[in-house]
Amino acid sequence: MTTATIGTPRRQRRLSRREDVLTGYAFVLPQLVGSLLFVIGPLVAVVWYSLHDWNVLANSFTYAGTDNYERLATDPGFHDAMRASGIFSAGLVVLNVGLALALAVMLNQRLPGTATFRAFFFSPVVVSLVAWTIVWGFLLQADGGINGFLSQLGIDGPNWLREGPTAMLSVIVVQVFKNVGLNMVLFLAALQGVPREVREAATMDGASPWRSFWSVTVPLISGTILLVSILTVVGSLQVFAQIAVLTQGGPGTSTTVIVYYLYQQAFQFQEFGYASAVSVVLFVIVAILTFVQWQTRRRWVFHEV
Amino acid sequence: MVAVFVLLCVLAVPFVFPTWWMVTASFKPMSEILRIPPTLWPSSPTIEAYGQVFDLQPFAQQYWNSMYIAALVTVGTIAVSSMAGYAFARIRFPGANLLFGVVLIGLLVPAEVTIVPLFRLVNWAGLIDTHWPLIVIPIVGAPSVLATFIMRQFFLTLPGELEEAARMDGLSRAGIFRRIAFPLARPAIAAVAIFTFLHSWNLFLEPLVFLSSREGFTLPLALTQYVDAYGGPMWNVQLAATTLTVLPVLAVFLLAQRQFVEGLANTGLKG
């Protein structure tokens, strides 16, 4: 009787501990197998491929050492792609973060209809990417809607997507309108964490709204600004569908961004080894940015609370 | 005050006008679409383009493809990520931190980086031009890692007493998860469901690489296929098809706007 009452809880505890461990492994198994099979395996494979000269059409797969990387270093097409991605990311992050912050500040005030405006600015986020891009492709073509309206004002608009300087600008602007709502919401959350008293104190001390925004609000949400900027840059490096639908990388190579170049090398020219080297470079850039973001995460969480 | 309001109205135009234009232009005949000055409302509305959407391609089939793939991916991701997230948050087992680190690598790897090896893998498995890679890879691969991370963050906040009480009542670990923790995770699950569905619905590069026959296409691919004999886009048909793919999601968003925005804001940090 006494032994049973002492023994049972201990045995139960040991049993449940073992059961815990087994359940733990069982629960993480699908995700773990998926990670090994579809993330880590392919990541190792892409590094391995990048060290090979692999032409599918010629059915050749030979070890080539760093040949592909040396080719990248001297390939004007790759340099153009890096430059296009750089311009795209820089333009996108400046316009997107700037506009998102401006919208968030305006909508953080007590105004009639803020909920409706938020819905308006956010709605493109839920419109599917290709659909949004197709509509803009229509608006931006030579005889499209935007030039139609411009001609009403007596302005002869350019062929936005087929001329060098405006093609990249168009792609950036279309992408900004698509996703600025997401950043706006993140900024709104951060702004709501800024204590009202702090801003009121600044106003009491005679600071103009503009001054108190730059000297009080911006420093307090700087963590969020940094985080949102990095997320936007990482996202911008992955841009593909917009380019494929709007410009096909043209005119010339002016909008051939890095993923579009990667796609061309792999699936149009069947240069899997060379495309893999491009993939590895893309991975390294994204990994560095993501690591920086992770390091700054604590600062961001602090301001979020 | 008034100035800010007017400014917001002007700024809203490029966000709202494209959707307005898409819907109204889809009811115009081709000749009116390109008319100058542009018309904001179809002068003689016609649903001709909507008929062509279904005549030129197996559009209903493609619609169904996108729907059932996104639904399966959403349900599968919720199952896989809630289990893994729960285990990483609440269960102590040897190697948990190491395994979590292994899984987190998925957050570092954009899908574009691994598209070549994944294509080789799918090709080797004989699954090119099937929907398997579009279903299985997102459920357990990189796209679900963010979901697992979100679920783990949620389960970390559950009070421990709750599980103690359930354990006293004789529930097993799996029982605690199924009966207590999972039902409580509804907000996190809703957020994961929203962004997973949108992600699958919008996928473009992967279907482009994995699919080859029109019957198997998903909507983003199908939308780009409405061209005339000379390769010129058939704008009215394309806009009608686009309207058909956008309206369901947009309608759900407008109905459940608050939950939608909050859900995505709390989680959809990638984008």
The other form holds:
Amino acid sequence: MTTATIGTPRRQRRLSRREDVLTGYAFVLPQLVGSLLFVIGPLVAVVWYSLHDWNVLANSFTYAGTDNYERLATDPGFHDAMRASGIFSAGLVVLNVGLALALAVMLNQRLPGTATFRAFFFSPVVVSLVAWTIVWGFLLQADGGINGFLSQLGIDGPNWLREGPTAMLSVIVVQVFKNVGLNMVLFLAALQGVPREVREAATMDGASPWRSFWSVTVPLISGTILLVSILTVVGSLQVFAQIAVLTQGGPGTSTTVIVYYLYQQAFQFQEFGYASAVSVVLFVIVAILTFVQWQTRRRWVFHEV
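Coords for the form predicted alone, given the form predicted together with its partner chain:
Left out here are the partners and the other molecules; the chain alone remains.
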């Protein structure tokens, strides 16, 4: 057997591996280019813009260094937006996750009519967000459907979208009903994955249904709880359309969340540099919250070590 004969199979294997590598890169390339153009590129551009004073109306674009970030530290409007975002996020996470888990537990009982019940709560997820919000805007008006129903019961309903406490509550409830169906389905899938034998063993050991749920079921679906919590927190900090359609940030600044404040600075006041600084801070906040939630998973997520 000659050296050339021995080398031919090796050369063919190298060529085959090279072709596999090139094929893999070819499949990855569109995603990589898309990420560079539409994710990484805009992120870098926003950071660059945040270091400049950019006013489109005045046709000015001057380097400002960290002035925009220093302004954020002393801007009462930004502080109000942060507080409103915190209230909205806390209310949304508690109500959405709690209600979704409760609905999933009910559906997991396999009672008659559960398919209709599941479709009723999931249908808002596929409805256009703006259309959903506009309908609720009509219902929540001072002379809208909700106050009309309350008047039939002898109750004088408030002006839901024009009074501070009820305005924020109304926006939270609208958002909860819009997305609770998705989290409900995620929880339901997790509950159906819990082995029946484990629950039966807990019952045979004398555990009450409530004790069995908290000590057996919840630990086994804790991974899904973490996922739902992260998705809900991130989504709550990105809310915009509901605020723009329902309250426009009012009354006063009680519902001016950070994304709506960013929109005001960029497209109403034309301060794109300052708005870019707000978006950078929002990105950092979301990244930190996600990182903290992910790092704490080992303390309370079952099977994590």
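Computed from a predicted structure; not experimentally measured. Residue numbers count along the first chain shown, from 1. Basically, rigid core = biggest C-alpha set you can superpose within 1.5 Å across the two forms.
Taking the rigid core as fixed, one finds a CA shift for S35 of 2 Å or more between the two forms. In a rigid-core overlay of the protein, L289 has its C-alpha displaced by at least 2 Å between the two forms.
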